[in-house]
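The chain below stands alone and is given in structure tokens; this is the form predicted on its own.
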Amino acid sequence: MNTYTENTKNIPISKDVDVLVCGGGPAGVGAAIRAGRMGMSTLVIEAFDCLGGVATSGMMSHWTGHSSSKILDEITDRCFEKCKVLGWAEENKCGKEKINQEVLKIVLDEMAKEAGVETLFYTLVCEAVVENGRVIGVIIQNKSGRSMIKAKCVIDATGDGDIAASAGVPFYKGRESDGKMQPCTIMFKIGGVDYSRAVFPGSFETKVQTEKGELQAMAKKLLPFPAGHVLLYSQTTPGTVCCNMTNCIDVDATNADSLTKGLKVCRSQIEPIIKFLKEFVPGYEKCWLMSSASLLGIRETRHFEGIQTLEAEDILDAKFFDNWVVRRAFFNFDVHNMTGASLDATGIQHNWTQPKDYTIPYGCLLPKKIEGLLLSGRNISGSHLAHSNFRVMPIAIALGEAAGTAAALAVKEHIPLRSVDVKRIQNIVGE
């Protein structure tokens, strides 16, 4: 490979805060909200032009799966009564687990203020800045240059774990065994849906019969292939539905080239889809294309090494951590085919059986060799298997909560995160 010397130079030190949150999707507005709470000063970085990541940029349909975190409470009964001002009035049309991307942003905006937490949009999170073994801030470059932003305390809720790749925090990408790692989806929201006659299939397992033939069938065999499933939910507007029907497989989300790949292939399936419904999906006939999402949706990529790992028998047996920082996640195995359309062998969603909730414990958030660094979301330790559950968006928000509080008790008491009392924090995110 060809190089180039970069010139050494002096850059500015262009904000010192106490909590600083690397990316603002569902991790970081938890962890953001609750550290400013907690008096801290805090700021958040996002490429972005707005928070809430996957479920505001990434245009997901929906919140699926469960936690107990108080702030992701707080964010849907917010949304839900926003939702009869800016948008479908009518209550019994808007359920809570429903999102609308646009009141979504707004709700969150607030909360932000509220809280006192600095937002920093169309910014880029470059490196951290590690001074004996401990993060003591991050690069950042963005229309104002390049500078730097020191920080007490740095949680990483970036999704791919840029700021602790970047520290050198141990990580393997994928499935253990082969690398490989699920798929990614772009959203596209869809108009002109007659609701009384359609069909909203929620999962690669629901089959719907048709006069034409059963609709995930006819999907892997007619669409263009890694394409090849039917995922439609319907939304808080008249006539809408949010599709999650793109698919392309090798994608590593840490390489440029590879994410660039991963939108265009996903992006060009657009257009058969929409056909595809057109044709064959009852009340779909007059569908027309309203907007895509900004943000590719990521399921996967690097996995770090905490002082504790998730397991997938941990979440099979219900297990209770002493040291729990999140309580009653619950979801099942959702793993995406990596060679295909629909579910993997290893996923498991319509044949759950695991009734019970569970417990991720505070070591997960703590990564090996570094100090002054907290993992949030789905970047936690966790392995491939357990990580296809915990990466949903309400047990993220229910991370990025514990690691806020996390944070801001390491910075209040002077202490390392380490050090912190994971009793104090089960008392602030606990039920």
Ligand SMILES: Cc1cc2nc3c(=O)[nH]c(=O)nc-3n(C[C@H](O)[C@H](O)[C@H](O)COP(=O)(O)OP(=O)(O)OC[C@H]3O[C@@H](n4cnc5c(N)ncnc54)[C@H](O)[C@@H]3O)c2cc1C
Given for the second form:
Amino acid sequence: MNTYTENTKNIPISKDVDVLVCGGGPAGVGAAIRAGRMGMSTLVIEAFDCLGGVATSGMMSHWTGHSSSKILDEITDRCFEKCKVLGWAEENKCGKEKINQEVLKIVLDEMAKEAGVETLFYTLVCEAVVENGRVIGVIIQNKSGRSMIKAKCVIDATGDGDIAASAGVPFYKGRESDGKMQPCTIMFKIGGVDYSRAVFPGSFETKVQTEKGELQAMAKKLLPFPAGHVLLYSQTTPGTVCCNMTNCIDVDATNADSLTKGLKVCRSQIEPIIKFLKEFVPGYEKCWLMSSASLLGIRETRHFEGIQTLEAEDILDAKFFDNWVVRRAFFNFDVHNMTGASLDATGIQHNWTQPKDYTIPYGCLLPKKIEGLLLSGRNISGSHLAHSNFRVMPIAIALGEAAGTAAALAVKEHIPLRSVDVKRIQNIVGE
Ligand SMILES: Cc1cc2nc3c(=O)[nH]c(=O)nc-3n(C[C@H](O)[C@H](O)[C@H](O)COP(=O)(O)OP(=O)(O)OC[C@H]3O[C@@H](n4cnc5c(N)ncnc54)[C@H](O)[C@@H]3O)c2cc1C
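How about the form predicted together with the ligand, since we already have the form predicted on its own?
Let us now look at the entire complex, which starts with that chain.
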């Protein structure tokens, strides 16, 4: 590869904070609100224009799975209340199960502000600054230019682990056997759906027989590969539906060219999908495209080496870790097909049913080799299969809450992150 030597120059230190949260998705929100409430000067940096990550910029339809997060409960309660003012009055699940993305954006802004959290939007965290094996801050780039932010503790909630990777935490990408990563999806919304007749197939296994044929089978045959399944979610406004139907395989979201390809492929599928819905799906005959997500939905990228790594067996056995920082985590093993549409061909979702809630230990948030940095959300240390389960938003928020608590305790007591007494984290995040 040709190279160019960029001029070395002095850049300003634009802020100096106790806790710096990189990425404002569900994990970043949980981390920042908790650290702020514990009296830390806290800054959350987000590349897009709002908090929420995939939940808002990614246009996500609903919360799936659950966890012990108190902040999650607060978020959904507050969204429910605000939906009474800003949402459609007749809808009674708004904010609780279903997400109204515009309401959620406002609620998260309010909660961050109340916790004293400072937010910086439209800002890319470029890399970690590491001295003597410790992250002491990050380099950012935004409209003001390039600067450094100093922090006593940095939390990587970027989903892809951009900060941990640049700090030198060892990682691999995707499935252990072949490096393949779960497909990506751009969510989009349609209006004009007749709810009195509409069907809402919410899983790959939901088969819907119509006069023209079975929907999943027809989608597989008629939609442009690798699209080919029907996932439709009712929304909180009349006649609108959220579609989780675009699909692109072989995308590495840590590579800008690959990410762009993924986005273009998914966007090109929207028109054929809408034509399909109009022609074959009852209630969708008059549907029309409302909007698509600004953030391409990425399911999987890097898996980091942590002091501990969560394995699928830990989830299957519902192992109780004494050093738990997340409790009552629950979802299923959700591996999408990496060679086409629908579910993974190995049938993992069918064969490995999760018996009960599981715990996640603190060691999964502590990266190997590097101090001053915590992993959070979908980029904690976990295997490909375990990740397919803990990546959902309610668990990501709980992981953020745990990271924010640990960071605040370490900063208050002037101790390394790995010396934080886990019992104290448990007392704060536990039931
Ligand atoms: C298509 C799709 C459907 C899904 N469906 C559901 C569902 O129905 N229910 C459910 O609960 N979960 C669902 N999930 C899973 C869930 O949405 C994510 O795994 C979860 O949002 C992870 O949270 P996070 O905070 O770790 O990461 P993210 O939500 O990805 O948030 C990361 C944030 O960091 C920002 N960021 C990234 N890099 C940088 C950087 N370098 N500088 C600054 N900012 C940066 C991003 O803009 C983003 O806002 C779905 C995921 C996808 C992709």
